[in-house]
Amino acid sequence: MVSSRRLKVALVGCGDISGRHIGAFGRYSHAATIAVCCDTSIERAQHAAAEVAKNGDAPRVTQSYQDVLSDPEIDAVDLCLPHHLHAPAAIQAAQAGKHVLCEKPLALNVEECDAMIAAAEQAGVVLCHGEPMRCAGVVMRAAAMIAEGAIGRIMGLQATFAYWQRPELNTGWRGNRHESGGGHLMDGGIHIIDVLRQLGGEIVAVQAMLAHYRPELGADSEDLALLNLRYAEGHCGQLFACHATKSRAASPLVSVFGDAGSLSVEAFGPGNGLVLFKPGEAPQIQEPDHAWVDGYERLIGSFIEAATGSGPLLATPQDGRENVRVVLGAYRSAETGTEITLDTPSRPNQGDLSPSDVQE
């Protein structure tokens, strides 16, 4: 437990996301600093050191991240790796005896989270599911007036994640489903699969459809997914997810029907983050406006006050399980032409999984 200095963070991966990353920790620069920046590419990680450097820290530069394991100064890692990686990696980090922030995807299947969980529980270790959108303050709020029964009973719930995705965030290894485990779904609308688990609860069945458009993606990759969900509770969702799409005018992202109301979370524009809508009333604005930024804050606040012992994750490792058990039961679905049932696998030990070394 680290409570009497600032946490100390080794950012490992120095890509696209990591600018998200930089400016959250620069909110909590009282608690915590990026100590290192690590990538195999010595400018990504020069530029990620200069961007830190911003926040009034000064973090070393290196390409190795067997040097950030075994710098005894290092209390955590933040895994901004590609898919593939985040097995490997965050798992060694446990052994290391350091606390692991993983980006989303958890791992590229089950049984990898589940090594990954154990890792993190023998070593003593926090382990952080890296979903911010589990984090947005509409998101949070509309969960909780669904858990207080603003809307009555659950009826179903239905969710759009249409967008038109950089090319160059199509290739290397998002276009090897090797590496990343799929495509859209896996690395974008998985997103809103944990919304729609926080939502609605336990996805229990998953049938899908699936499409390709985009043909820097890779011919195994889909850029279009298509999901009805069967809830625990009886309710069903539905899905729909495309970064193939152009202008994003897919609205509301997120919308749960109930029996006495329903929810929609960034509804019709600006202005409307979170609306309330009653039988017989006008529109009811409970969050006017919203930024998803403020989910990679709240996110990293949260994995601070855990690594510290000052207070819970928001989003677990057993939450970035069940994402990904549901997005590898709609890749069955799409294969099989059927609906799939969720059944839950039984829990690997530690040593199923033999990490190899890792260079991010």
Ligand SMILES: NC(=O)c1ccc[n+]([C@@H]2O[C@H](COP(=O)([O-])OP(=O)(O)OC[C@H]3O[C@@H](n4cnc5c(N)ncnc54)[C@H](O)[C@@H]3O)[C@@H](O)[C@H]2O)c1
The other form holds:
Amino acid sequence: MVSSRRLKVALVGCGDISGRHIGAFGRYSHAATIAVCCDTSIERAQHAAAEVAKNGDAPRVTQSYQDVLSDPEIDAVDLCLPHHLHAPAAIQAAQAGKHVLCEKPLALNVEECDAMIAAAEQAGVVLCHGEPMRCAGVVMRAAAMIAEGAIGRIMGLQATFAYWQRPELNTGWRGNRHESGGGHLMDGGIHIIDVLRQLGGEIVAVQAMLAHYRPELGADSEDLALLNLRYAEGHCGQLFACHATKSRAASPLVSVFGDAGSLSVEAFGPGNGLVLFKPGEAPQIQEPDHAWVDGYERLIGSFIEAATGSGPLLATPQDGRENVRVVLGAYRSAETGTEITLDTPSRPNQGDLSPSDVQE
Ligand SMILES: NC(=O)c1ccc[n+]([C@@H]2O[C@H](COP(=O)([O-])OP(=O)(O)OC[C@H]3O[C@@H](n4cnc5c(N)ncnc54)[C@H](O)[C@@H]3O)[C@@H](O)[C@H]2O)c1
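Having seen the form predicted alone, please provide the structure of the form predicted in complex with the named molecule.
Once more the chain from above appears, this time first in line as the rest of the complex follows.
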């Protein structure tokens, strides 16, 4: 446990998303510092270090992950790596006694997720699932209002996540299914699966249709995923996830419909972050801004707190594991043309270490 000094973090993977992490860590400079920037590209590591320096710190740079792992000064790693490296890097870090923040998706499959969770538990370190959207103010507020009964019993959920993927993002590992684990659903849509689970509960069955429009993003990776979801409590939900549209920026629309009202995240665009609809009443704006970016700050704040023993994780690896299970169930459904029943979520930290895969 680290308590009397700042948590020393190694940023591992200094690519596209690392700037958001640097910005969020900068908000907690009293409690944590990025002490090392690690990337196989020295230019990227140096660029990240220069960004961190704007927060007043002076991280060293390295191209070697083993160098990070063997540094006794480093308390934690922040893994912003390609998807196929999440599990091996997280397991090695846990075995080296480092706390781990790992970007989404947690791993390529459920077995890898279980191995990561087991490694963290055995080492007694924190493993945080790097999913910022569940930590966004609008989503946390919506979850609290649903729990308080603001919309009554949930009857269904509907979500749209539609944007234009920058082609340069997919020139390397993202365009390779063996390294990315899938197409848009595994990369982008998985954020909203997490939100749909946070707001609606556990998902027990999935039906999916996929479409492929943009070969430049990957020869065999879907660009559109349409999902019908069945929840444990009996209600159903839908997800439209596509990174081949130019209609709007990457800001999700999520509605939860109940028998006493409904809630919509970003119902009518900017200014309507979270809106409550009650029968016979004008729509009530609960939060004006959707502010998804605040999710990174809360996520990283909770990681620092958990690693220093002063607070709970807002995004657990068990949630990351369940999201991966739903995505893989959707891929199986699209392949077979059938509804896929997901096993009851088995939590490896609750005595069951056997990987539960999807089954028809
Ligand atoms: N880009 C986004 O908009 C975005 C948004 C949310 C989440 N994410 C997640 O963040 C993670 C990284 O995505 P990205 O878009 O930043 O990818 P990226 O390809 O831009 O960056 C990955 C970096 O990892 C480095 N790297 C590869 N192997 C390495 C190794 N062995 N040691 C050290 N560095 C290594 C690469 O050189 C590269 O700089 C993924 O899990 C992704 O799903 C990305």
